[in-house]
Structures are given as C-alpha cells and as structure tokens.
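A single chain, nothing else alongside it, follows as structure tokens in the form predicted on its own.
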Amino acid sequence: MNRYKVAIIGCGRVSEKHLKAYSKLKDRIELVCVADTNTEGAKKLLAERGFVGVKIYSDYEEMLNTEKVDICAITVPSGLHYKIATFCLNKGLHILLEKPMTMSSSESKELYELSKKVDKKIAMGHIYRYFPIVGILRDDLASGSFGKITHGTICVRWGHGQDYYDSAAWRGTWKSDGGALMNQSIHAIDLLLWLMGSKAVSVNAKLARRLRNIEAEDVGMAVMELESGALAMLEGTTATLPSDKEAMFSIFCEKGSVSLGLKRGKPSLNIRNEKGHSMNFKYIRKQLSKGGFKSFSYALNPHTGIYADLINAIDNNTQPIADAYAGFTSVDTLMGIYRSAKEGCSVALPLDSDFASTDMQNFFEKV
C-alpha cells in the first residue's frame, strides 16, 4: 500500500482535526510540510500535537514548488479556497478541501470541472456524510425500504458568542466567511439532500441578523422543493447558546422516519418503521457488521473517515463519498438560498447565472 505525503495550508483551529487524523492513519499518511502566514503559531501547533521534522513555510506556493507531496489539505478562510485549490489542482495534487468549496457558484463549478480535467480527487469536508450509520441509511432510503420520502428538515443551532466572531476579522464577513447558513449549515444541507436522494430545484429563503455584530446573517431559514417532489426545510443559526449546540436531521417517509444528529456533543438516533417501532439497534448492528467498532470512532473525528475514504478513492480510482460534485452542488444550493433572500422570491436551481456571497454586501443595511 502507498503511503501518501501530505501538506497543510492553514494552521488554524480546524487543522487540529487533520493532525488527529494523521495520527490515526500513520501507516498511510505522512505529514511533510505546512504553510501559514503565522509560522510561530504553526510551529507551536505541530509541537503540541507531537509532529517533529515537519517543514514550515509562510508561503504556500513556495512550499508546493519546493516539496513533493500527493495530497494537500486546505484549511484557510473560505474566501481563499478557490485560488489555493486551483493552484493545487494545477500542481497535480489531490485535495481535502474544507467547506464551503468556494464563495460563489461559478467558482465551485470551475473547481469541479478542473478536478475532472486534471484527473485529481477533491474530498470535501462535509463531515456528516462520514458519521456511522449515515451511509447505510442512505442506501436503504434509496432502495425504497422506507417507501416514498415526503419531506425532510434540518435544524442547525450552532451557537457562537460575539467573541468567536471577534477572534478573526474575516469571520462573519460576506467576502470570506458568510453567515450561519454558509459556514455552519452548508454540510448539513449537503447531508439532507444526499440522504433524500434528490437535488433541490427551487428555494424560498429569509435571513436575519438578530444578535451578532457581523456583516452576514446569524439566523437563516429556507424551504426547498426537490426534483422528487419532496420538500426540505432548513433552519440555521449561531444566535443560540454556545453551550447548547445541536444539529438535527429528520426525514419522513411513507413507511417510517429517520432522525439523527448531535446535541451538546452527544449523538442522537431515532429510526422508526411504519408501525412506529424503533430500529436503532438494527442499524447499529448493520454498522458493526460493515465496519466494526473502528467505524464508530469516526464520529469522534470525522476527518479520519474523510482521509481514509480519500486514500481509498486514490488507491482504487473511485470518487470520495463527499466529492467535488458535492462541493459544487452544495454551494450552488446555498447561493440560491442567498439570492432568494436578496430578491424576495422563489429561485430556481441550479442557478442560471453566477451568484457570490459578495453579492449580499449591505443586504441588512437595505432592509
């Protein structure tokens, strides 16, 4: 088996999850180098996580022009994703790209098409696809085990205080981050539509800025019509208590229902058949049979699962579970939500023209 050499661009808080994944996958991954404008911070992070001999650069282009690596992890502010990912793909590297893919629908499409052109993998940081049982549920929903899907809901109440936004100038800005929907909810949107097995064809949305002093929204809601005829409803907010974070997904079907998520860091599962009987243990047994106890450990750090899946995709020339197309469609859907809020009307998906988060500049000042 190949042992892949990896580089990280951006050594902020998310990069710690990548380092934890490398520690679990030492037989397949070797961290060679990192790049961050704050080289002292990068040095401290590597030392704290026990990584020695890793080269540190202040410039990612210099690093990738100097070092020979196979995979590059991009963990910088979202507004920088497009430029850096384009550079990495043109260097012939596979990518693990944090969400959202980019801050505009056209840039996401370009990255998706470029990844196909250069024949390199993009694994998106859509962590919810990698939670245990999720993949099995998707297969059963797709096979019709639960009958026709009527509707689904997402509730992402991922509270952050003002101190979170004040910790970095780019947080909560339309150019580099977006609001509660773009940053905290995009992988939840991705998961719900993936589980429901249908893409959104139209959306109606509303945004609000209630408690946080930021450019973008701290509350957002949307209703999506899917190609299948089912409906999906989204609530995303950071204007809740930071100590009471939750992300819950529910899908309602002709022959049962599926609810799963996280509440204060603890997993929640409620799977029912058409008679209302719990099937939780049935699905736990299925997951144990498929992946053993090891697969449940991915819930503690889903990035381990993302890297394991990316390695498997490279080894076997397949696509990652959360691939470049997932990155593109989730951004296109989210930009449709933003356009709907801005224009005050229903918006058809996929978008017929480009829309970027920066098109929302001064949105709340005009309300």
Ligand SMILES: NC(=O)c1ccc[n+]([C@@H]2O[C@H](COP(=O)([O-])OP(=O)(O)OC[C@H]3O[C@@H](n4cnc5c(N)ncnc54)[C@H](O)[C@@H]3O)[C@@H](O)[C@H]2O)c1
Second form
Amino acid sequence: MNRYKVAIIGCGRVSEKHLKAYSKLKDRIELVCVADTNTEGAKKLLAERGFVGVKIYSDYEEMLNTEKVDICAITVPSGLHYKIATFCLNKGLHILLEKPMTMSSSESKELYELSKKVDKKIAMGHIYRYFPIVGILRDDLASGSFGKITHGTICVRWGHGQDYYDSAAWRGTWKSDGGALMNQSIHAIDLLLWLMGSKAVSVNAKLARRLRNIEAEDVGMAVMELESGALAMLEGTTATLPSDKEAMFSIFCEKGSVSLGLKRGKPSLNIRNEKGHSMNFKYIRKQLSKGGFKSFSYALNPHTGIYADLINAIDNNTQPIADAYAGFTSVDTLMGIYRSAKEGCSVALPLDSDFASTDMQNFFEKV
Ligand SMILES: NC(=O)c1ccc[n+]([C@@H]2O[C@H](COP(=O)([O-])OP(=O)(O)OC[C@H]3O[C@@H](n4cnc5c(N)ncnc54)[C@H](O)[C@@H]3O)[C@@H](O)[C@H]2O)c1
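Please could you give me the other form, the form predicted in complex with this ligand, since above is the form predicted on its own?
So here's everything in the complex, that chain up top.
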C-alpha cells in the first residue's frame, strides 16, 4: 500500500484537526512539509503535536517547487483558497480544501472544472457528510425507504464571542471569510441538500448583524425551494452562547422522519418510521456492520474520515464523498443566499451570473 506524502499550507486552528488525522492514519499518510507565513507558529504547533523532521517554509510556492508530495491540505483563510488551490492543482496535486471552497460562484466553478481537467481529486472539508449514520441515511432517503420528502431544516447555532473574531484580522470580513452562513453553515447547507437528494432552484434569505462587531452577518436565515418540490430552511448564527454550540438537521418524509445533531458536544439521534417507532438502534447496528467501531470515532475528528475517504478515492480512482462538485454547488447556493438578501427578492439557482462575497461589501451600512 502506498504511503501518500502530504503538505499543509496554513498552520492555524483547523490544521490541528488535520494533524490528528495523520496520527490516526500513519500507515497511509506521511506529513513531509508545511508552509505558513508565521513559521514560528508552525514550528510550535508541530512540536506540540509530536511531528518531527517536517520541513517548514514561509512561502508555499517555494515549498511545492522544492518538495515532492501527492496531497496538499489547504487550511489558510478562505479568501486565499482559490489562488492556492489553483496553484496546487496545476502542480498535479490532489487537495484537501477547507470550506468554503472559494469566495465566489465563478471561482468555485473554475476550480471544479480545473480538477476534472487535470484529473486530480478535491476533497472538501465538509465535515458533516462524514459523521456516522449520515451516509446510510443518505442512501435510504435516496432509495425511497422514507417515502416522499416534504421538507428539511438545519440550524447551526455555533456561538462565537467577539474574542474569536478579534483573534485574526480576516475573520468576519466579506473579502476573506463572510459571516455565520459562509463560514459556520456552508457545510450544513451542503449536508441538507445532499441528504434531501435535490438541488436548490430558488432561495429567499435575510441577514442580520446583531451582536458581533464584524463586517458580515452573525445571523442568517434562508428558505430554499428544491427541484423535487420539497422545501428546505436554514438558520445559521454565531450570535448565540459560545458555551452552548448546537448543529441539528431534520428531514420530514411521508413514511418517517430523521433528526441528527450535536449539542454541547453530545450527539443526538431521532429516526422514526411511519408508525412513529424509533429506528435509532437499527441505524446504529447498520453503521457498525458497515464501518465498525472505527467509523463512530470519526465523530470525534471527522477530518480522519475525510482523509480516509480521499485515500480511498485516489487508490480506486473514485470521487471523495464531499467532492469538488459539492464544494462548487454549496458556494453557488450560498452566493444565491447573499444575493437574495442584498436584492431583497427571491433568487433563482444555480446563479446565472457570478456573485462574490465582496459584492456584499457595506451591506449592513446600507440597510
Ligand atoms: N472544516 C472545518 O471544520 C473547519 C473548521 C475551522 C476552519 N475551517 C476553515 O479553515 C480555514 C482556516 O481557518 P482557521 O480557523 O484554521 O484559520 P487561522 O487563522 O487559525 O489559520 C490560518 C493560518 O494560515 C496562515 N496563512 C495566512 N496566509 C498564508 C499564506 N499566504 N501562506 C501560508 N499560510 C498562510 C496563517 O498564518 C494561519 O496560521 C478557513 O477557510 C476556515 O473556514 C474549517
């Protein structure tokens, strides 16, 4: 079995989850080098996590022109994703790209198309697709076990205080981050649409900035109509208590319902059949027989599941579970949400022209 050589660009908060994944997947992954403009921070992080002999660069281009790697993890501020991912794909590397894929619909489409052209994988950091039971539910919803899907909701109440936003200049800016929907909720939108097995064809949205001193939204709500005729609703916010983080989705169907979530780090599950009986244990058993105990451990660090899936996709020349297309469609939907809030009307999806999060500049100053 190949051991893939990996590089990381960006050694901040989320890169720790990547390092944890490498520790779990040592037989398949070797971290060779990292690049960060803050080399001291990178050095400290690697030492704390017990990674020795990893080369550290301040310039990612110099690193990738020097080192030979197979996979590059891109974990820099979101506004840099497009430029760095383009560079990596053109270098012939598979990438694990953090969410959101890019900050505009056209850039995401370009990356998706470039990955096909150069025949390299993009695995998106859409962690929710990698939680246990989610994949099985997706198959059962798609095969019609739950009957017709009427509607779905997702709420991401991922409280962050002002200290989080003040910890780095890029956080909460339209150019480099976006707000609670673009940063904290984009992978939740992806999850809901993926589970409901349909594309959004129109969206109505509202944004607010209630508590945090940032450029972008700290509360956002959207109602989407799907191609199937089902409706989907999103609530995303960082203006809730940081100590009471919660992410929860529910899907309602003709023959049952499905709810899955995390509250204060504890998972919750409520799967019902058409008689109202709980099917929780049936699904826990299904997950155990499909992926064993190991697959439940991905709930603790979904990035381990993302890397395991990317390795499998490279080995077998298949697509990762959260692939480049998922990256593109979720950004396109999110940009539709932003455009709807800006224009104050329903917006058709997919977008018929480019929209970028910088098009929201001064949005709250004008409302
Ligand atoms: N999938 C998830 O669960 C998840 C969770 C958190 C963050 N994220 C995403 O990960 C990305 C990074 O977020 P974070 O919270 O780790 O940010 P962070 O600010 O903590 O880390 C970013 C790092 O990138 C470095 N950097 C900046 N410019 C660089 C450049 N040109 N070259 C090399 N390094 C550079 C910074 O010095 C910093 O160390 C964002 O896109 C965010 O949306 C994903």
